[in-house]
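A lone chain, given as structure tokens: the form predicted alone.
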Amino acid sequence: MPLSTQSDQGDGQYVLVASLDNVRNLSNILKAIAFKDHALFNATPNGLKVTVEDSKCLQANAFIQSEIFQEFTIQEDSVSFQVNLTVLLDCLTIFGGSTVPGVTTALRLCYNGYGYPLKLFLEEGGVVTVCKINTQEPEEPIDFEFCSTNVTNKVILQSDSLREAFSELDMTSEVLQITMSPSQPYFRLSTFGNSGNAHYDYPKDSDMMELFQCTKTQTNRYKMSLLKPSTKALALSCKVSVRTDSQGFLSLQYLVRNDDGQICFVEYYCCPDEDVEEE
């Protein structure tokens, strides 16, 4: 890879080195969680986990497995740092994010460890740009304590059907109400906006429904302002898993295929807005 010789010091002095032949395989997935300026990066031998949070009510995680990278070398069990995500994305797309067939921007990401900047070596058409981004003290992310053993209801949908639902529901509504039930209406999305109440129902045997596992009737409301950032991930994804736990916390897990057909995941956790009385 052209950038393998571009580092200004031996790789042995870096605690993390990650290389991509196509930077879009990282930048696109980061755009799906870019709703706040700062992001927490946590690298392990399994890959990168990038976390963005808002007001202790919303958390987004992007998972980029180590296999996605052409090179992924980590010298410690875990490496964490925080960076300005807006600045990082500006750097990753410094060549304009070319969509010309056969033209890609290569990336080499290097990190020396605590207190050092994040170094990016970007190369396109023989031109190399070096960016250094200051890192910050990593803050401990919120633990939503959302574990599979507490999941009450779960459905897996084709993303197209959820995009269609969002296009038909009234987005002036302050909340999105989600009803999941082992009996009708099975899976219902409801809004309460300027044009009145709207409902979008999914039969459990719908072609768009890949999995339907609902054990009890739950109706919860979530602030639309918190859910809107997740539509970036929805736009990129081909499938979405919708789960709720016994407390009404919502997990939206999006399966995203990158330019090379490899799979990454983006997950959003959202707190319920208020309890809703069963009708």
Second form
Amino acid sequence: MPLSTQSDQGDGQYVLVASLDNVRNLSNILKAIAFKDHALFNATPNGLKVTVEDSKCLQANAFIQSEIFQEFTIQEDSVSFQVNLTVLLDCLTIFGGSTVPGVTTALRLCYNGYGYPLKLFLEEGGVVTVCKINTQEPEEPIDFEFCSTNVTNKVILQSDSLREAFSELDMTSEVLQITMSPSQPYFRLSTFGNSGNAHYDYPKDSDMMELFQCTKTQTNRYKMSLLKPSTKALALSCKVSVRTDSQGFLSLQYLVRNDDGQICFVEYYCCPDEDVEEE
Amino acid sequence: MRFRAKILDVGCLNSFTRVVNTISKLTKTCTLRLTADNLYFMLSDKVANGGVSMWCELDQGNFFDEFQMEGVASDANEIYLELVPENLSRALRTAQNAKSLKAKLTKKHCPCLTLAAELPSLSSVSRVVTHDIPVDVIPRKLWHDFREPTVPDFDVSIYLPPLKTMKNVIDRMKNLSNFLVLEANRSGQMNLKIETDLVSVSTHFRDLGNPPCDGGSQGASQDLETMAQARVDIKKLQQFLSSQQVNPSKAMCNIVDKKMVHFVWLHENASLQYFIPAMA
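Could you switch over to the form predicted in complex with the partner chain, since the one displayed so far is the form predicted alone?
Time for the whole complex; same chain goes first.
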């Protein structure tokens, strides 16, 4: 390992040690959920889950499985801490986050446990950076109680097609209305802006539609301002699963492929804006 | 008082443009000093503005094909002008493909540095773009404000790492803090450090090499490992690093412990010195 700077204490004292040869595998996926400063980290032997929330209405989770890391050692069943995500991202990209092939930043992340700072050792081209980020009291994340048995409608799309639609959305509209239905119009995005209403329809037999499982016609509105951060995840992803449950809660799951071709997931939950009369 | 100069070579024009662009990124106004052999761009900022100072020296022979000047008096054959480097940089932008560039000190409604660029044209009629850049002539009694800065009696002198790496690191650190501690020792190590309530970050460079010391205060008594350090305004440092458009052939940094940082950039045909005072 190129990391030569080691703290004086042995790894044995850390409750969590994680190493990556390419820090972009972590920083890129964290950028997809970076819309608020506070991020809750929860590490288990399966990997790392990072949660960011806004206004108790929106929650984003990024999952980085332990296999993504070259080393992932955890001494307890579950380790949680909260840090400032903006600061963390600045630290992770301290060498500029170069995309030049062959130039990667290696990372070693260590955590001593409750009350200790999160330590990062980064190395690129023989230059070493040591960061100590103060951790905060972890807050309990909201449980959206979104479970797969409760899913009313589900579609899986190629991200390209949704990216195109999102880039053309009328941002003057306060809400984005999503209609999912087993019959026409199948999957529809609607905006109600200053210059009129717009609808984007996806036929269910489109090449872009990988899976179409709609059992019931459902129309829900979501605040545009809440959905906007999810476009960061959309930009990175190759597939996206759009699901709604019986109460109209929206789940967006993004499948993200990293530099090494491994797969990670980012997930957004969003509350519906208001109830629309159902047919 | 007269000044008239001409550049014919595109290469020279380009390198002169690069120097001016660098200066314009560093300061809003500066002083241009003309002597028979050299051009100097100078800045000595007031302490209230951060106290940064700059000294850029160009050998006129490396840039100009013709260079005639007559100073204010025979015993003071120099001209001092105050100008906005951005104006000069903008004028040079239109002269990018010029066949020739003439510079002249003129008296229009106010004293001006007039640049006339002859642009390539398809017909026999030549196209000339003229820029009048207003300047203030600095009277002789104020010249003493612009003495060449004496190289400080530094504690450590060290070669800088690749500027791109250093710039990346400092760009991120700027997001996290307003101040940065730059420290280095005489065994080729340099550290950049910040510390705030939220985070502490330190970047360690090794094997940078120290320029051969020519005496000074750094006597043999001083330990090679001892760090000399200075706490500086990150914005000033970042501004300086991002002003550089080409990698200098030599870049070094001198630190006077707890007093100031002195950067020296050596290019093929120009040299730039930059002083950032340390803060308590």
